[in-house]
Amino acid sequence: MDTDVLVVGAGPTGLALGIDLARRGVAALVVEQAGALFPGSRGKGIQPRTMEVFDDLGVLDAIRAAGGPYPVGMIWQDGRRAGEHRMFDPAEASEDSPYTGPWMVPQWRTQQILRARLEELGGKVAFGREVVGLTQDADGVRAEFASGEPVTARYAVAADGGRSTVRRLLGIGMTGETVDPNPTLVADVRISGLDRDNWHVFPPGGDGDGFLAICPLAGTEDFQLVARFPEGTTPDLSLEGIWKVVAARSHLAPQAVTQVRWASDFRPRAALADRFRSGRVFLAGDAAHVHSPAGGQGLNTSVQDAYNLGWKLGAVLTGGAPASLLDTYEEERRPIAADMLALSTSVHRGETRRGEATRQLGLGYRDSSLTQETRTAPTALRAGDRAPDGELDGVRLFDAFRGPHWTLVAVGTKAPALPEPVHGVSGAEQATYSKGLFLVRPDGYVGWAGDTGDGLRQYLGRAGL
């Protein structure tokens, strides 16, 4: 084999997976059809749960430095400020949830940060590698490219977007719906005449002109411009085309837009792959689920696909875990993706606000075959739930979790002897965890919970520990 894992696609999903595999000592190659990283701001909202993931992957400080909080929306009418609009329901930070709302970072910058971390860990991205053929057998996968030598790997992951070539080659269908038939233009522009303290919203006028929103992109000099068009039209992505939109829908002069740095158009849709796996090939990110951008769920759900799959591939390839552990990837992630698709669509249609659900802190795997709750009287925190932050005997729990290992949290209960790959932290009872033993998976979810250590060894054996 040329590598253990071939990751097709160098978007946030593929890069996050490459990082997770690299820190586990798994040989992985990330290939990208394009000649460079994606240049646009498209997926600009990083939700609190993904901030926790980025903390573990070692990129949180860079992500925080590169972005900022979302600005307050400013509604304009006839060239005058007509009122404010808050896009997201407010939330207070707490000991168990340190990150409260989405953090704005343009997608191109997030990808630069992830690539730098991947290379810091010894990984790399091979650009200009277009997959044109894929075969597999009981031992591995062989990928053919439009140019260059083929690559063989023990496993492959399709992280190559909503129009995934790998998904097509595997013959996996996608079931979905059009969320909105109206085409939408999104562009990164330089613009004058607007402050950077607000997200500027120009509602549709009585004469039929469409919606326009112009949002300052934190950490840059750019604005993201979003414009909605009538069904059946094709947006003009040129500078002159954007001048016309700005002039028709706002009080700004067309030449206020001085530069178009990136532009695209799309029709919001929601779609879910019929399967997330075919033999030794897995689907992740947009290759597995395509979201409306409303609510900021797409990139976040995608990164968390990678976070779920990375530790499982590592456990099978280097940790002695049975290959059956990989069956839990689709079992756990496909229902989550389906729920997030429904949420994104509901937000897009104005049926749901951007609040607690969009932060993704409440997602979990209680129904997974990999989850085992053995306590006689479980508390609010149960096996399958996200393991909260907090402090136990002077140790911050997120600090204890950080890294590719498992962690046993012993609260008011004596911890049993543990195999070397499992770290331990213990202390008196505390509010979030109450009393008991909580085995936290490498991806920050409680896999097993018990009053005593009975059954813990058997559970660890399933993960090859």
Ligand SMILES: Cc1cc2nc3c(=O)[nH]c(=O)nc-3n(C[C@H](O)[C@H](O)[C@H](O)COP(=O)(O)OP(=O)(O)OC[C@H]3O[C@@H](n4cnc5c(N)ncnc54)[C@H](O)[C@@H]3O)c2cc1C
Contents of the next structure:
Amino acid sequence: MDTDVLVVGAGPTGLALGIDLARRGVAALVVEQAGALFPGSRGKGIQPRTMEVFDDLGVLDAIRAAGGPYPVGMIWQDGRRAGEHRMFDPAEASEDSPYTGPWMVPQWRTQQILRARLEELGGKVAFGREVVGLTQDADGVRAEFASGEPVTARYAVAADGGRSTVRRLLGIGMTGETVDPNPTLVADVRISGLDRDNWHVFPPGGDGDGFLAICPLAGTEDFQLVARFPEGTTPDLSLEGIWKVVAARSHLAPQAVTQVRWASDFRPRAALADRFRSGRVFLAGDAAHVHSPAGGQGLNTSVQDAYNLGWKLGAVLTGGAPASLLDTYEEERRPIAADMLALSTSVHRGETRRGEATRQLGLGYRDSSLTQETRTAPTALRAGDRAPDGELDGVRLFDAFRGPHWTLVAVGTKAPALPEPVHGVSGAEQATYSKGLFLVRPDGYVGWAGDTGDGLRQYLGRAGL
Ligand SMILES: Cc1cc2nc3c(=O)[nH]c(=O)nc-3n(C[C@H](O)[C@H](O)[C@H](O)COP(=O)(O)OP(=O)(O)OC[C@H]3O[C@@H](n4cnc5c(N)ncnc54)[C@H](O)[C@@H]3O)c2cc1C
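Following the display of the form predicted on its own, present the structure of the form predicted together with the named molecule.
Full assembly next; the chain just shown is listed first.
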């Protein structure tokens, strides 16, 4: 085999997976059809759970430095500021959840940061490599490219976005619906004469034209312009086309827009791949689920798909875990994606506010076959839940979890002897963890919980430990 894992697509999913595999010493190749990384801002909201994932992947400081909080919305009417609009329900940082609101970083910048981290770990992206064919047998996968030599790998991951070629080559269908038949234009623009303290919202006027919103992109001099168009029309993505929209829907002089740096249009759909796996090939990110961007879930869910799959591929390829561990990827991620689709559609239709659910901190795997709760009287934190941050005997838990290992958290009870790859942290009873033993998976979820260490060794055997 040329490599252990072939990752198709260098979007947020492929890059995050590349990082996770590289830090586990798994040989992986990320191939990308384009000649460079994606240049647009589209997935600009990084949710608190993804901030935690980024902390573990070693990019949090760069992500923090590159972005900023979302500005407060400002509704404009007839050229006047008509009132503020709070887009997100407020949330307070706490010891167990250090990140609160979404953090704004344009997607192109996030991808640059992920790529730099991948390269720092010795990985790389092969650009100009478009996958056009894929076959597999019991031992591996063989990918054909539009140009260049084929690549063989033990596993492949389709991280090639909503129009996934790999998904089509595998014959996996998408089931879903159109969320909004009206096309939406999204563009990164330079504008003079508009302040950067607000997300400027211009509600639809009496002329029947749709809504316009212009958001300053943190860490840049650009704004993200979003405009909804009537059904059946095709938005004009040129500078002149954007001048017309700005002239018709705002008080701004059209020429205030001086540059269009990137523009695209889309019609929101909510659809889920019928399967997330076919033999040795896995679907992740937008290749597995597409939805309205309204809830700011896509990039986040995609990165978290990669985070779920990375350690399992690593455990099977280098850690001696049984191949059946990989079955839990679809088992765990498909229900999460299905719920996320419903949430995004609901936010799009104005039925749900952006708040607790969109922050993604409550997601977990309680019903997974990989989850074992053995305590006789479980407390609020159960096996399957996200392992919260906190402090135990002077050690910050997220510091203890950071890295590709498992961690046993022993709270108010003695930890049993553990195989060497499992790290340990212990301390007196505390509020979030209460009391007990909590085995935290490499992706930061409690896999197993017990009053004593009975059954812990057998559980670890499933992960090859
Ligand atoms: C307007 C808008 C706003 C959004 N806002 C948010 C937000 O606030 N928060 C959020 O979480 N998400 C948001 N999203 C969604 C987010 O952009 C996507 O979910 C995210 O990009 C998915 O990442 P991905 O890596 O799975 O796919 P992509 O980013 O689509 O990357 C796929 C990559 O695969 C490459 N590729 C495709 N075919 C092949 C092939 N055959 N061979 C090799 N390479 C291939 C592509 O060139 C591309 O680089 C938004 C989306 C839009 C459109």
